[in-house]
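Quick heads-up: it's one chain on its own, the form predicted on its own, in structure tokens.
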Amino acid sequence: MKDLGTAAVLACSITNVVAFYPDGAWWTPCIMEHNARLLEVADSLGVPESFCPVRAMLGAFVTRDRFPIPDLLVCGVGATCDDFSAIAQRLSGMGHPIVWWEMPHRRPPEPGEPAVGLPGGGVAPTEQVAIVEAELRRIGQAIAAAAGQRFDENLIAAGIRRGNAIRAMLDELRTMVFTADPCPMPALEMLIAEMLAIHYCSDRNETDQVLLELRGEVERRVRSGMGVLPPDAVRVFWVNPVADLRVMNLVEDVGGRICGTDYMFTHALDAIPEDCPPMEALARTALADSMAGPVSQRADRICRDAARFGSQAVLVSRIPGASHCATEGAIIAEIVRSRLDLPVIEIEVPSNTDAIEPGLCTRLQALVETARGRHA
């Protein structure tokens, strides 16, 4: 739970282990949470709308009808979402034992302090990498013990190579979709494709096949000049996942297209280093989590990626109740405007947008029209 990408690579490297993130209970899909009463269950347990929609996970553990209760629960704490940490602690109090591991807040190296590069272009003090490496080794040993096996770093190295093959395929897919004109793949499908990198939806072989098919289809569409949106669709960079997945379609309905994303798990998309010991490589990947460091560093990457994909506007979707969303959107917007001179809006997306959809469409249309006017 919580690290979104790193522990899953570790777990999937160990024989006879299936990994998944119960964090994703709020995305399966979100509109069904109301029918399944997951949010109502969370409400009844004192975890109301003041928490982010990940509280659906609490309801899923109580109803036990969304996924099998795991044989082992692993959860990152420290530089993670406050809402999630509180909910995970509640699960522990309800009798679900959790193996906790500490993620330190990524800090800039002091002058002269030894440091190493991270996936995605950042750096971290060597001391922090060593701390996370020790934590992940402890987690790996716990997973191997639960599976009745000996912890073997050679298996981890093989798992990293397998994970990198998937990440490379996804990078090719994202690059083609975000740069081709007309757009060959809609936003919702691409969001789901990116989510596969988090934990392979518990099936690496099937993830391979899905991404291969998607890449092949996009290649065919690009070769034939076929798109799913008009050629003049405005190129929008999207920040943060939405609580109601249907909103991904709205920007396309008003004349936009997604060209670049940061759904809070960019570290699950970057290649894991293969030029260092495997546990150190995973530690570097964990520390590359954009949510584990200053918002300004996350904004740096958003600016780089938006420029790389030729984005014409940036949209920041706030997650209701999420502690990290209170101020980060404004900081990201300010940095993007000052560096790229792009129009930026913030929207808040509840778990069901039926009541606010007309107003939401108006704001999205205004963003698209503003961007189009600048590039007329």
Second form
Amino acid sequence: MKDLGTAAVLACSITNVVAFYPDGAWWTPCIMEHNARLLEVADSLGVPESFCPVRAMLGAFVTRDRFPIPDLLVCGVGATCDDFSAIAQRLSGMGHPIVWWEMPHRRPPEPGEPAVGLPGGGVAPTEQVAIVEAELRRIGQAIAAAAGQRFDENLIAAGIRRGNAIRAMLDELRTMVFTADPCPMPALEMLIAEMLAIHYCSDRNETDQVLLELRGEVERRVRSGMGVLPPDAVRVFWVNPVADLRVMNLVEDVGGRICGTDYMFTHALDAIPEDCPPMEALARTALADSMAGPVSQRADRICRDAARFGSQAVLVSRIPGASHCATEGAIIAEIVRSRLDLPVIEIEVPSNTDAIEPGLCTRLQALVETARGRHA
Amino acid sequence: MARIVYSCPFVPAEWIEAHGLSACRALPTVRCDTARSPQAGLCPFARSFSEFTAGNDYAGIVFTTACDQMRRASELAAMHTSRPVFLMNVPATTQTAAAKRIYIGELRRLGRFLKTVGGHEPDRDALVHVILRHQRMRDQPWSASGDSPSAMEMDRLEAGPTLMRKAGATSGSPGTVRLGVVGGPIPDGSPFVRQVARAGATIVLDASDSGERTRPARMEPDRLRHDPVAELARAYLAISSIHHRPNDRCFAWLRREVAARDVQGLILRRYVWCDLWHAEAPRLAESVGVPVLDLETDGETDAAAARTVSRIEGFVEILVGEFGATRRSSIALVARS
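Next block: the form predicted together with the partner chain, after the form predicted on its own:
Then the entire complex follows, led off by the chain already shown.
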């Protein structure tokens, strides 16, 4: 739980283990059109809508009809949002044992302090990498023990290579889709493709096939100049995932397209280092999590990627109740505006946007028109 | 002497003082500013601490990662103040080698920060001396009147005794309902204690984030002499905190003290948007063995005060009327607005 991408690589590398993130239950209310009643169950447990929609996970553990209760729960804590940490603790209090591991806030190295590069372009003090490496080794040993296996770092290295093949395929797909004109693949489909990188939806082989076919389809469309949106669609960089997936369609309905994303798991998209021992490589990947460090560093990455994909506007999608969303939007907006001179707006997307859809459309339209006006 | 301001109990005042600086634990009044729209999702205490520290003449401001709101507020504060801001990693896990390694590493990093804002390398003997002086202050009985120099010094550094003294007595006045309080930090200027007294109750247990629950463990003299930094870390990592994962130790502390002080009702006083306390309200009600009032606050306004008084009065009436003020009840009750 919570680390979104790193522990899954570790788990999937161990024989007879399937990994998945219960965190993904936050999309269940949207996908099931609220028929699963997970949020209502969370309400009844004293976890109301002042919490992020990930509270649906709590409901899913109670109803037990969304996913099998895992044989082992591991959860990253420390530099994580309070919502998730609090909800995971409630799970623990309800009798679901959790193996916690420490994910320290990624800090800049002090002058002269030994540091190492991270996937995605950041750096972290060697000391922090060593701490996270030890924590991940502890988690790996716990997973192996739960599966009745011996913890073998050679298997982890193989799992990293396999994970990197998926990440490389996804990188090709994103680059093609975000840079081609007209847009060859809609935003919602691309969001789901990115999600595959987190834990392969518990099926690495199927993930390979899905990404392979998506890439083939996009290549075919790009070669023949086919697109799913008009050629003049405004290129929007999207920050944070949306709990109501329909909103990804709305931005396209008003003349936008997605060219660049930070759905809070960019560290699951970047290649895991293969030039260092496997557990150190995973530690570096975990520390590259954009949510574990300063928002200003996250904004740096957003600026770099927005420039790379030629984004014309940046949209920060606020998650209702999420502890990081109260302050991060203002910081990201200030940095993006000052460095790239792009229009930035912040919207809030709850699990169900029916009631606010007209207002959302107006704001999205304003962003698209502003960006189009600047580039006219 | 240059002053270093902080609010988190995991920042050791001893460590700051050993660097030749003055440690100031600030618990500023949380004002609900109706002239501005509140920032959705932002903890009012985190906002108040950021604004207070930016507006005062401190040599350095120390935030910690013990809650995500403060972790993130530190970055916003750093952008809007010229004063040096330090963010200290406080581990959420406590029983692991990683937690100890992180905390000791952060103490040393804090020390380097303190030297950049006017502090000096702490002398080992001076550090032990400062630690023992704090230990002696903590050893003072809580029923002290609060006007001795050491008690006032303790108030300045740890804030907890102030709340108890404002309540009038630590043992509870005869005939009044004996309440405990748990939750977020209670500001120095908060009318909360007066509100409780007005309702006919006395606070006999301050288990808030600014209260006695957040005191470090006793230092062991032998360990202290051998390695003062390691012993300081051990004592502070022993603090029971709601942010710990798992946080069973915090609940165990509460159950023990509620029973030991013969607490009749517990007020969970939490700030709006504080997920760490909010999520635990039902578990508190189930586990502490006395009725619990879940009191959400967003700041000090007349309207908020009237609402708070009304709810505390209602809670006390329930305790007196339904369960009897003179006996403890095992019935859990969560009253929400």
